[in-house]
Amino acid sequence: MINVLSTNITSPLGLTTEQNYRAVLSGASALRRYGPKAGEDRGPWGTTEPFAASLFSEAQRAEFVIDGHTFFEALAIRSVREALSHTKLDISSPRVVLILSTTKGNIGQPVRYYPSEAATEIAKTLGVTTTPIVVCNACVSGLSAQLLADRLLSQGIYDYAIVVGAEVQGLFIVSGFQALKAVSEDPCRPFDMERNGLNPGEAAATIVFAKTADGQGWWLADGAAQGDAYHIVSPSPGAEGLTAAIEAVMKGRDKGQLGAVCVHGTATLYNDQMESKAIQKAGLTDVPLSALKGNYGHTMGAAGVLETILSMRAADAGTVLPTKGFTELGVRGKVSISDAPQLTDKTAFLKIMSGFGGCNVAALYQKQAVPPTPFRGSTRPWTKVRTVKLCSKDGQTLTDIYRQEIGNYPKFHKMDILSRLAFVVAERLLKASSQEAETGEGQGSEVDVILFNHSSSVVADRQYLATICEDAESFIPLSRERFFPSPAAFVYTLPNIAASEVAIRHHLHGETSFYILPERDEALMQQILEATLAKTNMRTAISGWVDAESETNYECELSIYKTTS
């Protein structure tokens, strides 16, 4: 449990949250309709099909130029400072750490192309000494990363946590999701009967959190992970993952004290009906819910810190914000959803969200005049049973020890090279005994999935590239007579998805998660894992090194770690 120090949001309804919250209240939204225009056959960045986002204007970028970093760089600089103006916290200080939620960082610039590295000089040019973490775990980055910093605090390895959430487009991001046919020409339309797609969108928006604090304040009360273990792409049609989310977070309190439910509301088809059934099924029917990417569309990376802030907001107005788009219910589960502001006298909210790989998150905030006791840690015990390496020096090719040890998952040969390594080492890790004694492994287990690495999926946006590229270099598009986005391509982006292959071959239902360091740093990622397994309730986790820099250029080392409590 930790305190909200201070908010921002930066985006293009406005650059405080207070902005944003009163543009958001009287129903404005940044989406508009781009596309090719008359007499041209490419839209912005090259793009061949109309689709509609929330974009910052030149006027908006112009204001945000940091010499010597990229348009993502600033953006997030800008909203952290902002955040940090309304604090005194030192953030030199060693007990300060800096977390980055983001799906693609600076996808599309020739510098500073790994996430890790974008961290790393946004934290100097903040002053942040400590290395930065960023979480990259799809749709559920910003929701993750609040996780992260709760446990992280309430083990007592820092004392606050700046948690950042950035997200820009450009033709990488929205050329995949329509290769996905997941886009929308027209501005989105969360749960309604005639939603038809997401829409992308821009934005950076940080918390400040701190472990205590004195007085009235909100505080991220508890948060929950839970994998489907069903399908990259394709959430469970039984809502199974979310479901036990929010049964997690919610277990043990009184569902009548929640205010509302913001929800992830991405007006694609299957999440939102997917979302309205775990909303049903944990019991929440009666709670109004608040669903904004019809207001900034899917900021992806941003959107869980974005969302969460503005939910705080609203709870301190008395208000639910309203769901803009929505006309009629479209979902089968039953839900209570208003296009317009609804009134409240409560101060806890539940904040969801679901993304590609079967991750679910959910998170609760209440707000108090005297602050509850802080989780001081936990002292359960545990052990590595046993650790498996492999690395591109071993001689034998991914595919080769698939044929030879595996044989039996014809898959595999679709998967980009992380996941291919991830699942080649997971696999001799599971088999090196028996799983059912070391893990429990079978359907419906729980254990947790934690992976690291530098490069995030450089291979897999590669691959992607070329078949919207001239080169992975110059992001020049291909002529429209060669371009043809990958859909199977574009979804490998997201290195989060290795640890969910792990999780979909072994049916393990635990938290599967995915964190870019600056470089390998064991004592750091140890203090995640435990700081992780002391604030869940998971038994086993799957946890380590995962890195490909290309094909030829590989390495990996998983252990198997287990509680004894």
Second form
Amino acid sequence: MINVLSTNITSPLGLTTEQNYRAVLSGASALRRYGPKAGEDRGPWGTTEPFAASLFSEAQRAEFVIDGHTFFEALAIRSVREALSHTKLDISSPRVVLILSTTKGNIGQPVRYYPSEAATEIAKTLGVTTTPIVVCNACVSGLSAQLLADRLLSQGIYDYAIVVGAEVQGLFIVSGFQALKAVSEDPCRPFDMERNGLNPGEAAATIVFAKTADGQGWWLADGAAQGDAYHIVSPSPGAEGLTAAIEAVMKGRDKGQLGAVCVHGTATLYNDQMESKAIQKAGLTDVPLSALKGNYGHTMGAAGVLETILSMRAADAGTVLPTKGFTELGVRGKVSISDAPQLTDKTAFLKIMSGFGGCNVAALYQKQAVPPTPFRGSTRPWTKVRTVKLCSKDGQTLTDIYRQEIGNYPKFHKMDILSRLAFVVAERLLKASSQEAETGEGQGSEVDVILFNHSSSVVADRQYLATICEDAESFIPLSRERFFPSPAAFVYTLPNIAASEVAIRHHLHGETSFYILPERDEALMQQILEATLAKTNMRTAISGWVDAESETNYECELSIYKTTS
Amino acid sequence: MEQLIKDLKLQIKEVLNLEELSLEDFDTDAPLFGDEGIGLDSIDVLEIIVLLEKEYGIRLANPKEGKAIFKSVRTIAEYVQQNRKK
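What does the same protein look like in the form predicted in complex with its partner chain, given that the last one was the form predicted on its own?
In what comes next, the whole complex appears, and the chain from above leads the way.
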């Protein structure tokens, strides 16, 4: 468990946590309708369909400008600086780590294409001297980043973690979600009968965590991640993964202490349905829910951080935040949700999120003077059981390896290069390891897939960009007659899908995580892995480096790690 | 109609990367979804929607409308024949 030292939210609704809390409490929303104007066939950035979104105004954007930085970087820096202004933290200390949560970072900008490059520049400008870590786990990134902070601080690797989530919108993300038919052209309606999709949102949000109790009394008491291993986009209809994550966090704890559950509530048909089922299954039907996408839209990499901060601030005021856009319950699971603020005298809440790749995360926050009792976690020793390496210089193509050694998994041909690479190496690893003996076949809930790289999903990004832009460098949108965003290509622009593909293939329901680093740093990867194994009680993990700079330049080294009792 | 069915099979195979499905085995009346047939999923539907717009000028805003249309290659062909704009 780790202590919250300071927070900030920088959004179109306000520049501080307090401004944002007041705005949400008063029912404000930054969602506006965008699209082609009358007589024109293209909307903002070259989009072709109308959409509602929460975007910074030109005047707001102008306020954040920092010379030499993109808007995305400046936004993150601004949020971190404001959060740090309430602390006396020496961020140049080697005991401080910066964790950046984002799905697409500087996408659409001509510089620092890789998220790790953006993170390095942000860290440099802030004065952070340790290696920044980018968490890229689709929609759950903001919560995953906090779990990572908990693990690294609890293991004593650092004393302070600055977790910043940030996302900026543009043609890439908006057209992709529109291709997936997931975007509503009206302000979204979480959990409502009439919900018909999400709204993209921009924001940055920061939580500064401390290992010791020198903060405001809020603690990230526990967190858990479970994978669906069901489908790369659709959540498991039975909500098994999210239910398991909630139950892991609440095991041995009194559910009556919860004042609220801050749900993901994207207002897509399937997400909200699945979340409602998980809440009912986990026995949380009577706990008031709050969903904040009606105020901010889906701020993606920022969402998990932003929504956690607002939930803490609301609980401080004895309030459960209203769910803007909700009118009539439109989900099957029995839940308690309202468009009006509710009162609570409880100072604990649960934050849950689910995302592409079948990731599900639950985290428990408690406000108290002394650290909450850790219920899970161990320091069991682990061993590296087996390693398999593969790189483009080996000469054999991934498709050849698939045909010769695997076959009978036609989905392979749909995957991008990163997923194919992870898939093929994991296949060799598991075959060579006599699966039963070394990964605990049949106990897939106890196997994590934790991957690292430098190049994120650059090849898939280029493939998707080819369906919307003249070329990957200019970002000039294709003419209307040639503009056909590919939903399948877009999905693979989330690198964590590579971990998901491995998990789906082998029915591994543990955590699937993807971290992006400035370079292949074995020591840091080892620290993250050890901290994860210690915190999650996992028996086994498949972990390692999987990087593809191009179709012909890639390398992968995966190992099976096993904890020993 | 037969030529349209042939074209659609080629286009669907290409756009969905159905490498292991030969055109000879691509049954015109086989269900496209579920274990019984070709085994396509929700992303494949969306990709076919893009295909219909790109190749035939047909815009299908709501994937739910496609439930009846996407039963098989034959039902897609019938829909395309009635609604194509190019």
